[in-house]
Structure formats: C-alpha cells, structure tokens
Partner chain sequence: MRMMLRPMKRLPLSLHLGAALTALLVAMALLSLLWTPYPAEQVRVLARLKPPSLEHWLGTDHFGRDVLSMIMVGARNSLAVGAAAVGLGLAAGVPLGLLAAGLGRWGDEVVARLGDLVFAFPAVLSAILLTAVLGAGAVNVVLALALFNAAVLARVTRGAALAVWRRPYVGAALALGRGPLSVTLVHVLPNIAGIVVVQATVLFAVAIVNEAALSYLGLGIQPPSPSWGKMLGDAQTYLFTAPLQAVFPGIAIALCVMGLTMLGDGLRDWLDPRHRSSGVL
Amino acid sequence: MPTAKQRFTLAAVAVLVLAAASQAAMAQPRTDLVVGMQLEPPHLDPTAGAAGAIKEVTYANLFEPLLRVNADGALIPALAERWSVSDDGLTYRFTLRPNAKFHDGTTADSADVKFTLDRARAADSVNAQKAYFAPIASVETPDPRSVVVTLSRPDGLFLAHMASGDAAIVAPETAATNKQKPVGTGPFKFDRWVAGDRVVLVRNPDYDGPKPALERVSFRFISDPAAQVAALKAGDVDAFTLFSTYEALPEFRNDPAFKVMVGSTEGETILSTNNARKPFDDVRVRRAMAHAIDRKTLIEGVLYGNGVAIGSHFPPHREGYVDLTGMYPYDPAKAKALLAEAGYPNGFDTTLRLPPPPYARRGGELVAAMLAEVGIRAKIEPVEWAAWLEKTFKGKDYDLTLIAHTEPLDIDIYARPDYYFNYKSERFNALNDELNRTQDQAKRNALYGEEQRVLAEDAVNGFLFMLPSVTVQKANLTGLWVNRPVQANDVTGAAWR
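Output only this chain's structure, taking the form predicted on its own.
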C-alpha cells in the first residue's frame, strides 16, 4: 500500500493533470456558432425565391455559383476555378474545379451547370432573377470540366450575375427538393431545419476547397427587437447580422464583451410606388411625395443616424454614383402646390403596405406622418413577409410600400416590363440596352449616371436611404463581413480567437 506521503503526491499529481486538462480544454477555440437573423427564409432554394433571407443562409455556405463575391465585393473563383471572355463579349468559357462534389457525394460537373442555366432561363423558370439569364443563347459542355456559354448580346454584368445566389449550381437529381433539403457543393451542408426557430449547417468533410474552422453553424430566427437584444446578452446567439434595434447600439458599444460593426449594403430603401395606378401615374404626384419626405429626419428616426440618404436607385459607395439628393429637397409647400396642380388640392387617400422588418414598420409610420402633412392620407397595412411577396411583389396589387432592394447593381429592374413598380420609360430602356452592350467601365459609369437622373426626374419611387449593415457580435469572433456586397451571411471564414 502507498504511504500517506505517496497518496498525497498521487493526489497532487491528479489535481495537476486535471487542471492541465481543464486549461487545455479552455484553450481550445469553439467550433460552433449561432448567428441571429431577423427573418426566417420561406425555403432554402436560392434559385427559386426572391426573399433575401434564403441567400443569407445559403450563399457560399451551402451553395456555390460559378463565381462568388468576397467580403470586398470582388469576384473570385467558386465552382469555376477560372474563366475567360471573348473579345466581342459574347463567349464565356468556365473551367470547373476537378474534384467538386455535391453533398450527396455525386460529382459536380459541366452537365450540372448546363442544367442550372437552362433551367433558370426556361419559359417556366421560377428564378427571381430570370432576367440575369435572358442573354444566354446556348450552353455547351465540351467535357465534364468545361462550360461554354454564348450570349445573344453583350452583357456587362453577366459575370456579376453568375456570382449571385440566383445562379447557384444545383443538380437535376436534387433540384426539386432543395427548398426543404438543400444539396449544394459548398463547405457546409444542411443538417436540419426547426421551423420557426433555426436552420443548422454542419461542416462538409468532403469539400475539395479550404475547410472552414467551424464544425456547426446555427442560424436562429428572432423577429422581435427586444428578444434580439436579450438573446445577445444571454449568449443565446453569438452574432446578430442586419441588427436593426439601433437604439441598443450604444449599450453594446460600451460592453467589452461585444463588437459592433457598421458597414454598407446594396439595400436601396425606397417608397415603392405603383406607377400604373391613379393617382401615382401622374409624375406631379410622385414628385410631390418626394418633396414631402424629410430623409434626414427619417434616417435619424429609423436608423438612429446609421444610414446614408439616396436620390435614386444606386448605392453611394459604388463607382458611377451621382448625388441627386438635392433634386427634391424637403419642401411641404412645394409638395402641396404640385398636388394642387395635379388636381388634388385636398390630397387623397391611399394605402401604405409594410412588411415586417423594423426599418419598414418604423419608416412607414414616419413616412405616413410626413405624407399626411401635405394631405396624402396613407392607411398603414402591416403584412407578413409571405403575404408581401405574394400580393405586392408578384401580384403588383398595391398603392405604396416601403422596402429595401438588396440585390447588387439592380438598377436594371426599372427596365423590366413586368416588374412590380409598373414603370415604363423608353428613355430608360434605351440607356439600359446601351449599358448591356458596353464593356468599358468608364462608359458604363456614365450610363449609370444617366439612368439615375432619369429615375430621379421621373420620381419613380421615393428614394430614401441605404440600409446599413450592422452586426453585433461577441468580441472574440472573427471573420464575419463588415460590409454586405451581396445578400449573405458568409460564415466560411468565421472563427473564434
């Protein structure tokens, strides 16, 4: 039997071993992450829906397009490791990664790319950005790793469109079930979806590219602003992206356990207007509304100053931006005069439909109050996201609505004949056609400027502000994006220090 001294020594060694093991365990960085989101996606197929929340979960994490956008907004390789463009801008050749596979173990090859692009441009396509694929004349597959896309006309944004979530490459075997059981080629794969609560992704062990540091990522859906703050403080979520409880930011900024990042998005926030419905078919009425809105007060009241005013549908951080915010200064008297000139000296009644995001609900209340000052009596109609998409975006049955359009460089939506603004302009369409044919960036920027001026002159919508990208996260978390050049919560580079 060991002596008392030996027993003491053994006990001391055991304590030291346990302490060392405990310290080693504490030193190991976490491999899980919980990201908070305000909206739950309606499904998880980025090629079949307009809701930004779909791409926020899936872009770069689950699904990969041919190219992708990085944190700086640059185009980088994704499923295609390289590409080339012919001198006439009509032929694009993509070379795919040699060992890319879908999450079900099947090879991702040129046949899948052809299926994806042909499906997106088909007559019965349900792709929210079907116009991205309209210039495609043919898709050829000379071999399993090569894809040759021929366009019917030059498209200066074709590569950017092929880097969007709407162009995520899918397989014919799983395309029909991607809404509920997504199968992509990304570094994470789908684990489970607890409706109303979270979507869980796990690291893809067979991914042929750089492996993420995280083994598991949960996207939790918390719509209530107070609950978002509580979840962060309680540690139930590690980061909250597109955080919109702006009044709580000073508290988080003063807490060393948290880090607050404020960046830019592509989210032009607008008072969307049905240009085909009376009285909004009269440009004088639309200009009157533009003069009735005090953007400075709106930004302070809705975003607590965390926003930038816009005068057209183009982000200030992009090349080609023209500052047109002075075209319609806040001038209620001018607004009333324009309404009287249009035949509405006593104003009129209308409906302002508001989707769930706080910027829309809060912003809508303020906009309605401003419009009321000039005689435009807007009845507020709050709706859930699915109802907004169905009745407003798809059905085009509305008067006014307040929404952020978060697709990058999406000014071309004003040239779409069936878009929900119901805006028709031969002048704008001609500029957009010329832009599509133009490759030179300086010339493209000049055309962007002309397009912005046309939209501002026509006061197509009420151009309000850019939605900021605000992320509140734990201080020892790294790798999340500051800016949001596309709709994405890219966690492929996230890690714990």
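Instead of the form predicted on its own shown above, give the structure for the form predicted together with the partner chain, please.
A single chain, with no partners or molecules, comes next.
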C-alpha cells in the first residue's frame, strides 16, 4: 500500500503528465490513428468474401455502397446522395454524388454501379451475399448520375442490403485487383499493407464529400490478448475495437487515460441444437437444457459480466424485442426432472462442437460443465471454421454447437426449411409469412414478438447472451462507434480532442 505521501507524489506526477499531454494536444491535435483489431483480413475486397475483418477495414472508409449504415444503425447517403422507391416497391432510383471519383482518379458514375450490381448477381459471381442481389431484375443507367434498379418482387430489406459492404461500388478496371490494392470511392484511400501487421489508409485529398479529420489511419492486427493489452498500455494502438480480453477491462476503466465503451452487436450467441437428432427432438430435453444453463454465471465467466442475457433469438436493443429470459430460470432440479420425464433419468452422452472464437471455446467449456451437473455429459470437440461450416452448418451433422449469429434481424432463419437447426414449426412459418407481407411497423413488431415467444416455448436452441461490442480507446479520441449495427470500423468521423 502506498503511503499518503507517495500517493500525493503519484497524483502530482499524474497531473503534470496529463497537463503536459493536454498542452501538447492543444498545440497540435494529432491527425493519425492506430486502431487495433483481433483478426487480419485475408484480402481487402468486400465484394468477394465473408470475413468480417475485410469490412472492418474497408466499410465506409475505403469503399462506399450506394447508401450506408451509420453509428445508430440508420441508413444514410453514401455514393448515392438521394434515392426514391416507387409505390409498388419495385423500382428504386438512385442519384449519385456529382463529383464522386475512384481513388485512381476515374469518375464513379452510373456505369460503375451497373457493373457492380450485375457482377454481384452474375452466374459466375463469388459475392458472399449473392442472395441480396437476387431480387434485381434489371439495372438501367439513364444518365451518368442516375441508376434505376427494377426488382422482380418487393423486398423490404433491399435498401439495407444495398447498404452492406457486400454491395460496395467498384470500378470495372480495378475490380480484379481490389483484393490486394483496393480502389474505392471513400474518404480514405489505400496506402499499404504490411502483411501480418497492419493496413494503412490515408486521407483521400480528392474526396468530394466532407473530409475526415484524420490524415492517416492504421489498422493493426494483434490476435494475442496479452499483446493487445500491452499495445494499448504502451500507446502502440490508440483504440482496440471488438476487444475481447474482458478481464482487463476494470484496469482500463480505472485509468483516466482510457475510455471503455461497451455497446451492442447483432450477435445472438446461442447453443445451437440439432432438433432432428435424438434426444434433442424431444422438447422436454431442450427445456431441461434451458433450465440447466445459468446465464448469469455464463455471462460472468465468459464476458466478465459485459453482456446481456437473451431468452429468444432477438437483440434487446431492437424494436419488437420481448423479454423472455424469465421463461426458463436456472433450476438444475427441474432440469433433472424434465430429463427423467423424457426418459433420461441418468442423463445422456453427447458432443458439443466449438468453433475457434474465445467466446465459443470458453462458453462451451462452461456450458458443458453446467450440463454435466444435470447428467448431460457433453464431449467437447474444438473445430476450425472450415470444418465447422462443412460439418455443422452445411452438413447438419452435429448434436450441439455454440455460436454467435451476427447477421442483423436474422430471426427468419428459423423458417428456412434446411437450416442447420433442423427446426420445423408450422406456427413459426405462418408468422414469418405474415411478417413478410406486413409493412406496418407496429404490426411487424408484434409479429416479431410472437415469433420470439414461439422459439422460446419450443426451446429450439439454448438462448444465451448478446455478444458485446467493447472498444477500449484513448480518452481524448472521439467519434468511434459504440454499437456495431454492421461489421465496420468507421473512422470517417473520428478525431482527437
């Protein structure tokens, strides 16, 4: 314990250092930023890959879709400065910014948009979200600034999809080389990529919109938790997004030089259950598992308390959310009784397959320990993403797995006939059909509520928690997103105070 005098000295030194730092800052606000990320992107073409890291570097910074999502999750203009939708919901007219240019100096006009959309829906398209473009019947370009997209059927999510990174507008001349040398229309342009270490973007001097405050932004890739903490403390990075070394947060919270922001993501983290496989085809078994899992302890153990429990497949921060977390309170005795009723008085053996992210590996270990308490002996099988996608997601050959579903508003996956949950419910499908036909927001919200209730009653999967979006940053940095409505590290609004 420091003595009172020592404490005074420490405080005095801290004040001096802070004063010196703020003086320096006032004299010349910094114009560079280093953002830490956990994973390095495989390449930098958002229209040809699903890896989240690609969008976390490029979205809104380097590439622009026609419209984009902002920090609040709202759709705002991007390459298109305005748009209109016909009454029948079939014709969309986009008007592009008058002076938009690609980073190589060529103008970004309607022909580029047509090229981008046609490329994404072509037969040989390798767009990770080709389904987003499936409703498009034709793309016309009446003049260089106007694009008219005609749909073959109404699609309530079309604009949201056109605001995704997968719909970033690219030029025909550079589309083939964007993976290594991305050329977009955004306020930042690509500078260099030091493999295994960082991608550097610099301010685009020819950007026709409002210019960002920062001149140079580096994204540094640090996968090791201890190295992440060390880099933040040493000032090697100014901010770390999707920070997952939760145990280090109290330390940063207590340090006035840092600011910790805990926001929401769209990631419902669930114990996916193969509803077609014995004994999980019995709702009593699934309900028993729901009673066996102590969400509070799980959130404490995996996220150090930085997460929100869910009772169904819907994020609490969205309109239409219904709190169902009380439906299956933690009750091992009840779980055992339900198991006995279902014919498993001594429990059973099963396999819990875990993909690589720490939340899955740690969460899985805890869930297995909780299931073991009621007699369900889950053997843990760690797999890489490739094997998970092939065997679990595509092959549907699994018992249990733990995974965060990060697509926004994806409750409709429970209506898909061949989704890997193997869940079939007439009630849910009817609700989903009605939802697709409904435009009125209040009615839609009510339907979303009904859907959540059906899923919770059927205990389709173990509904665990929302994955948090944790950002640790220097206290005098402003403008980074708190929440993460889409996968992005939008630095266009970031600035030093």
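Quick caveat: nothing in here was measured; it's all calculated off a predicted structure. Positions refer to the first chain, counted from 1. We call the rigid core whatever largest set of C-alpha positions still superposes within 1.5 Å between the two forms.
Peer 1: Given a superposition on the rigid core, I'd like a yes or no on whether residue 185 shifts its C-alpha by 2 Å or more between these two forms.
Peer 2: No, the C-alpha position differs by under 2 Å between these two forms.
Peer 1: I want to check residue 455: does it shift between these two forms by 2 Å or more at the Cα, with the core superposed?
Peer 2: Passes the 2 Å threshold, so yes.
Peer 1: Smaller rigid part versus larger: rotation angle between these two forms, in whole degrees?
Peer 2: Relative rotation between the rigid parts: 17 degrees.
Peer 1: Relative to the superposed core, report the C-alpha shift of residue 419 between these two forms in angstrom.
Peer 2: A shift of 7.1 Å.
Peer 1: In Å, how large is the CA movement of residue 410 between these two forms relative to the superposed rigid core?
Peer 2: That residue's C-alpha is offset by 3.7 Å.
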